[in-house]
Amino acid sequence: MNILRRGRLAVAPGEDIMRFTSSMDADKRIFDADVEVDKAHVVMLKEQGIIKDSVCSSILCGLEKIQKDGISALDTSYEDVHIALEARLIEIVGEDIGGRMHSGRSRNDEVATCIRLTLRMELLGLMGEVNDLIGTLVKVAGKHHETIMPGYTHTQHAQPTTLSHNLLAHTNAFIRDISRIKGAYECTNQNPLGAAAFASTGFPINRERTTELLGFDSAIENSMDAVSTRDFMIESLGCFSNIMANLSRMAEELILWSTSEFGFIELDDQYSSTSSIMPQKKNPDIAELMRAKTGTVHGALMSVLTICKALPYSYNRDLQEATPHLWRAADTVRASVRMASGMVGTMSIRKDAMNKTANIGFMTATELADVLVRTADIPFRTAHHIVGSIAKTGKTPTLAILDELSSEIIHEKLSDRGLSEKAIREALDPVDNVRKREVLGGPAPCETKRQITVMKKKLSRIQKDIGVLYEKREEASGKLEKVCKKYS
């Protein structure tokens, strides 16, 4: 008889009901975390005198065997991994011993703890992978400080820039993503264990001890909040969604750049596919899938927001449906980050095509207007009017044409105000355009080199921070393992 239902319920659910209510598929993800939580809880019960030393020893030995055998050895007819694991423990050590493990605890605080333990490792892994992606972008950008290319607004030629400047724009977005992930990690790394169903417990438990053994930063103080909240999941999913939005933007550029119309890059064969009927095709399938999977992650966020909307305190079974969305989104975003890093790191860059198109579309118009302001001392809006009038004609700007237009617009020749042919030629040169833009954040080679120096320092700090978080996790794991060996 099911150890959970045998007291209050007389009728077992049918197979269809069990399939409807079971979370075993998703629970595979938290099996190791569940064993870890059980061990920490049992150690705490023993140290608080709630269970005897011999009971603690037997339970810890049983948990060790369960962990070694793996989740496949559990009875999957139970509705979740927690009850299946406890039932297996009772089979091994008997109910008089194994039945004491759940003292002072509920599945409500147990599952919340397991999710947090598992999610924090996903967040740590994601931070490292995004850091690697940024490193790849920086490495490629470092080789292209003077690779001139068109910059776009509204997907139309706008102003000349460099490939380095473009790639560094993406790195800045991903740096912010890492900052958001770190914030989500801090909110995730809090301990709900000990909250029990929602009203804590009458047993003299020590929540600070389980917090220490599980490597949490702190315990969630309000027991009702501890079992009810899934805001840490929503925050993490928000981070995942933001990363995917940024990845999707980059994927779109890679897709466009690899077309015959652009011809800026060629993606490596391993990140491409071909056609079943058109033998000449080389399709950017990985980038396209990355773009599409953004919808999967955004959908997961919306699903969890909808599940959590208007749920009364404290625990409701609705929350079980949120967790699969979390794991699916985590898997998707981590894989997408790795794909992006691989694509950028292996793509072939066609500098000639980029340079050639940088001379199309009068992209130096803004600099020409700026030159009119600086040399002829006219208002920028007036210069905008004059240069815009030239753009409308499609003619190449010359001093004679500018003088003719300025005579019509301001009733004065610009040559009389100091404008020269040499100044016009320099303004129309895309390379000179870029080199002049040395202001903070601009595309000038000296500035993108400075940006990369700053970025490398940030990457080093991030790597160090990730290492510290891993060390704290390993320290707690080692402490738990050591005390379990001592008590078993």
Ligand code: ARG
Contents of the next structure:
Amino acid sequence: MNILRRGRLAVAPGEDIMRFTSSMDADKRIFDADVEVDKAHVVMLKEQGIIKDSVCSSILCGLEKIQKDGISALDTSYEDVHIALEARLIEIVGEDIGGRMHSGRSRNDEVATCIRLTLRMELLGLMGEVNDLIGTLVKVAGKHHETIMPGYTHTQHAQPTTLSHNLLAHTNAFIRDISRIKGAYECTNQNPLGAAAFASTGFPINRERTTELLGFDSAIENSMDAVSTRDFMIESLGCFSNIMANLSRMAEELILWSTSEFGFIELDDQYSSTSSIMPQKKNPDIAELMRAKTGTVHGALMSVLTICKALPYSYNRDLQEATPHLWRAADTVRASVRMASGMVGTMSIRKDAMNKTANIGFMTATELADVLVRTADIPFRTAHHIVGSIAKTGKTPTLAILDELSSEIIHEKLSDRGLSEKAIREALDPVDNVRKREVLGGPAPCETKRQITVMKKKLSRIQKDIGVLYEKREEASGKLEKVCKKYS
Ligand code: ARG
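Previous: the form predicted alone; requested now: the form predicted together with this ligand:
Complete assembly follows, chain above in first position.
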């Protein structure tokens, strides 16, 4: 007999209704967390004198068995893992014992706790993976301080830069992603357990103790808030969406760069597919899927936002519908980050093609205008006018042509104001353009080398922070394990 419905409800739902209602499938993700939550709750109940020592010991033994047998041993005719697990416990230890586990709590605080426990591990895993991706980008960037390539605005040739500068741009975006994940982690690592349905409980429970045993930073202050909110999910999904947006931009570059038109890179065979009809094809399918999966993750964020919008307090079953979006998005973003790292780490780079293209499209025009300002002391806007006029003609700038144009525009020859052929020649050299841009953040090799040094320091600091968070988790689960052993 169904332990949940037997009292209040006479008719069992049909198969179609159960399929519509059940969260059993998504609950696979929180099975381990649910056992952990049960253990911490039961330990606390015993310590507070709410259940007897012998009851605690039997429940803990039952939970141990349930954990060993796994979720597949649970009765899937129940609507979620929490009640299926409790039913199994009662089957093992009897209702007089197992029926006491749910004192002072509800599935509402239970599920919120399980999601938070599971999500925080996903966030830690993701942080490590983004860190690895940045490490790969830095490694490749470190080999290409002098690899000149075109930099683009509006996907048009703009100014020369280096591959190192381009790749380091992406690392900076991903570093910000990591700090956002850290923020999401803090918001997630708060304990809702003890809120019960929403109004807490009249049992003298100890929320600080479960907070400690489950390794949360603190207990959520208000019990109604504790069961109602999914803002921690939205915050995480916001991070995931941002990472995917950043990844999709990188994917787009990799796709463009591997076209015949660009020919800047060749992706490794592992990260390529071919055509069933065109035998010559090498397609960047992995990068394309990464670009597409961005939509999946943004969709998950929109779904959860929309599910939570205008939900009256406190718990509503609507919230169950949000959770699978979270897991799908977490899986997608983590896999995408790993793919990106693999792709960047294994691609071959065609320096010659990058170099050659850097000489097309008069990308040195800005530097030439700057040189006019610096040598002939004319306003930048005037120099922009003169150089723009040459660009329109498509002619290669020489001192004679510049003098001719400046005579028309400012009625003066630039050579009379100090411009030389040598200065023009240097201005038109992409390598020289890059070398001169050594201000903070610029593409000059000395500057990208400095940027890498800073980035490496950031990476090792993040690695340390991740290590500390893992240690805290392990410490808490060690504590819980020890006390369970002692009480069982
Ligand atoms: N499966 C539910 C969820 O994910 C668990 C909480 C159920 N609570 C309830 N009052 N029906 O939200």
